[in-house]
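Let's start with one chain on its own, the form predicted on its own, as structure tokens.
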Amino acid sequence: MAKVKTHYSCQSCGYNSHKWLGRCPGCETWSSFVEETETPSNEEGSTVSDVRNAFRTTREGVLAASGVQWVDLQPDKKGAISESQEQKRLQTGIQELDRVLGGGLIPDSFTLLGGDPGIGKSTLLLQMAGGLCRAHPDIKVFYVSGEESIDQIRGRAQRLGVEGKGRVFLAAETHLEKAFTSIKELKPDVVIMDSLQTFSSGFVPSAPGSVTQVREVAARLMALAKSAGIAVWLVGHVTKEGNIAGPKTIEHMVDTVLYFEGESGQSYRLLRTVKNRFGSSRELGVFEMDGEGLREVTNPSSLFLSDRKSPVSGTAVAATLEGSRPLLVELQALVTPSGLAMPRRTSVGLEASRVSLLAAILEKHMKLNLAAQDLFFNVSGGMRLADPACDLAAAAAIWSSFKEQALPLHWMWMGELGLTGEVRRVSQPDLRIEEARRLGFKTIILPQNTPSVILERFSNLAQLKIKCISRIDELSELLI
């Protein structure tokens, strides 16, 4: 009988050591090491092998009879795969979700969905299961929950109006091997595991939710997705810092990492792509939560723009890009005299360091005395911005609040600011201008070095006016 090997694993970051340590060298956490038994390397697990063998007869080309199938990189014409087969995707029935995934669900993909408790992760996946059944009459979905009972899932499905049509199957199970047995019998096309920290494998003698269990469960689910050709969705908990709980190796294993987020007190939800092997990693999906579940928002810019009827000082509209989607957001600034030795700089939605940088540029090149002023900055609607193309709008809002001079209501600003005061060109200005024109904006403020093709294209439109600016100190001249 082989000797059982043990090691010590940090429960915060997954760092392994052959002896116990009081402080983890990886994450510097105290008293986080737990003794765990090593799993023999040759134990793949009979459940994964059984499921894989069961899919041999139904999914041609997954495995050869004697082992893993290997093919030539450039097959001949008889064995060539058509472009439509290579790019085959399953439409989920939710357009916002399809956008974030890059056009649809890949049949053998492994997707990790993270988000705060109660944000709507299970609701989104349950609606996706119903949408898949509506869009594809021959697809089967297996929903395995380790947190809710079957009656609770059925009750939510009835409230959401989700119909399984005999092709959505539910299970309340936390043991991974038992779930694999059900997968072998049902042969589903999509498997939803909710959630990662509640499942445990019998091959690892540790508690559910530990680093070793989380890593083992994710590894076996990845093997299931790739060998059996099943699209696997895995729900992950989120830490206080906003990251998916567990070691970072989990995010390296999966094909796609999605974050589902929303501000407290707000009804909308944002679905962001952090990693995507099959599409853009900067796409954004927008939903609104109501009594009937998650509803798609076809015009997200309307969420982030106020319904003002008259101009107000300290506000400006910027155009940002989330992947391929242009969004218009309202930036708000409040500049007031400070009675403190060190004036306050508070920012919500935009990095505070970026706001301080813009304030320094305005103070240097426009001679604004902001050193004695408190500066409060906000992005309306709770949107978080990282696009440098919003610099010009943010600077215009700060200037407007300091001068107490309102900017025109139907103006949209785009441009990146350099430390020398120049306004630099932005990426894909045509998409941003088209979105502004669609929403009724009359004047677009662009950098002077915008490509002439873009300027000529939109300058000929009678209902749209283009103004160019090369330096930030020309801001006041635009309003004359």
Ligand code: TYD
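Numbering follows the first chain given and starts at 1. Note that this is a predicted model, so its numbers are computed, not measured. Heads up, when I say rigid core I mean the largest set of C-alphas that superpose within 1.5 Å between the two forms. Compared with the form predicted in complex with ligand TYD:
- Relative to the superposed core, residue 448 undergoes a Cα shift smaller than 2 Å between the two forms.
- Residue displacement note: residue 26 has its CA displaced by at least 2 Å between the two forms (rigid core superposed).
- With the core held fixed, residue 460 shows a CA shift below 2 Å between the two forms.
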Second form
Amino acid sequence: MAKVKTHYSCQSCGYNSHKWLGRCPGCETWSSFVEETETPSNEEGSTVSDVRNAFRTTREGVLAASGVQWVDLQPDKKGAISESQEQKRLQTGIQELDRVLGGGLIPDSFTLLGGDPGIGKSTLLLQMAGGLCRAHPDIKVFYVSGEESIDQIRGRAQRLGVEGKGRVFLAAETHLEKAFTSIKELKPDVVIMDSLQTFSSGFVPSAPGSVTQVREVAARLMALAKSAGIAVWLVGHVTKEGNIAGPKTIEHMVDTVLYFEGESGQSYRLLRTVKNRFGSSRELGVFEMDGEGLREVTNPSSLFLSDRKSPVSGTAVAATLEGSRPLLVELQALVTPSGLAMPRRTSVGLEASRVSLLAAILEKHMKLNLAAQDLFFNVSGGMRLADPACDLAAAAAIWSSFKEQALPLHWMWMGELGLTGEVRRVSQPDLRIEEARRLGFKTIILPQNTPSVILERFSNLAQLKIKCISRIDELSELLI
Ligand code: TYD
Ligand code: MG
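Starting from the form predicted on its own above, please write out the structure of the form predicted in complex with ligand TYD.
Time for the whole complex; same chain goes first.
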């Protein structure tokens, strides 16, 4: 019998070593190495081929049985490629989900949905199963759960109003090859595997959730998606525990990576595209979780703007762009005298280092004495901002709190701040202005060097006032 080879694998990043290490050289995590048996061969397990062969008779576009199929970049004659992937996209019946997928679900794609446990991944995919059935009369969905019993899923589907008699099939199974046998029989168009960390393939002896097992499961599901033309969804829990590998370890293998996020104590959920081979990788979908599952939020700016009736000091509204989607968010600053030798700089929603940088720019170029002040910063609604176009609004909020001077209620600020105090242009200002206008904002503060076509387009509108700023020290003049 062949000798079984083993190695040690970091459960956090997948770094391999022939001996046990206390600290991983790859990701610097402590005590994350676990002994794993090496995969005997890279041969494709027979079950994947079985499924592929079962599909060969019923579907087009499968790979050749031996060798690699190759084609010319340009088809020989017009129409040789009958349908582009764009045309084959399936609408999921959930617009916010279609948006993050780049316009719908590609039939032979492999999608990873990551997120913290309990955030709503299973709920979203169950609702998607219902949506797909509603939108397409001949589609079959197979939901394989390694976490919940069939009764639990049925109960939830009933509560969510998901209907799919004869179209949505459920199985509670953790053995991957057994699930493949069912897929072969059912021939579904969409398969949902929930979740990555619970499945195990018989071709690998490692425990479920280990890096080797997680990679093997992902590789087999990828082969399934591509060879049988099934849209495969894989749920992956983000976990901080060292003994369970997270979705990060397989991100490179899949076509699309979506992350579902939300703040504890808040009911809204953000679905972000992190990677997408079929569309933009920076899209955002917004949902709200209530007693009847996830509801799409079609006007997300309203979530992030607080209900202010009169102007108060320390707040300014910015427009952030998430993919192609503009969102208005309210930024809040509180500047108070500090009794500490090292004044506090606390920030929620914007990187603390960015807030310190903005404070330093205000000190230098507007002569604000912030060195003896505590500075607390918050993005309302719990949104996390990474768009530099929000710099100007953040600086304006800090200035407003320090001066105890309220900024007008219906002003929206956009601009990136340079270390020398200049206000730089932002990407796609037109989308941001349109969103502000839609929500009733009356004055837009723009960087001076915004393209003139944009300035001309919006300056002639009666309900909208455009003010330009080239340096941060002009801020107080704007208010006169
Ligand atoms: P779930 O989809 O099971 O999360 P995940 O698959 O990411 O682990 O969602 C579980 C949470 O969602 C649970 O805390 C209850 C809540 N929830 C609702 O608030 N309303 C609902 O209608 C449903 C189905 C779940
Ligand atoms: Mg779940």
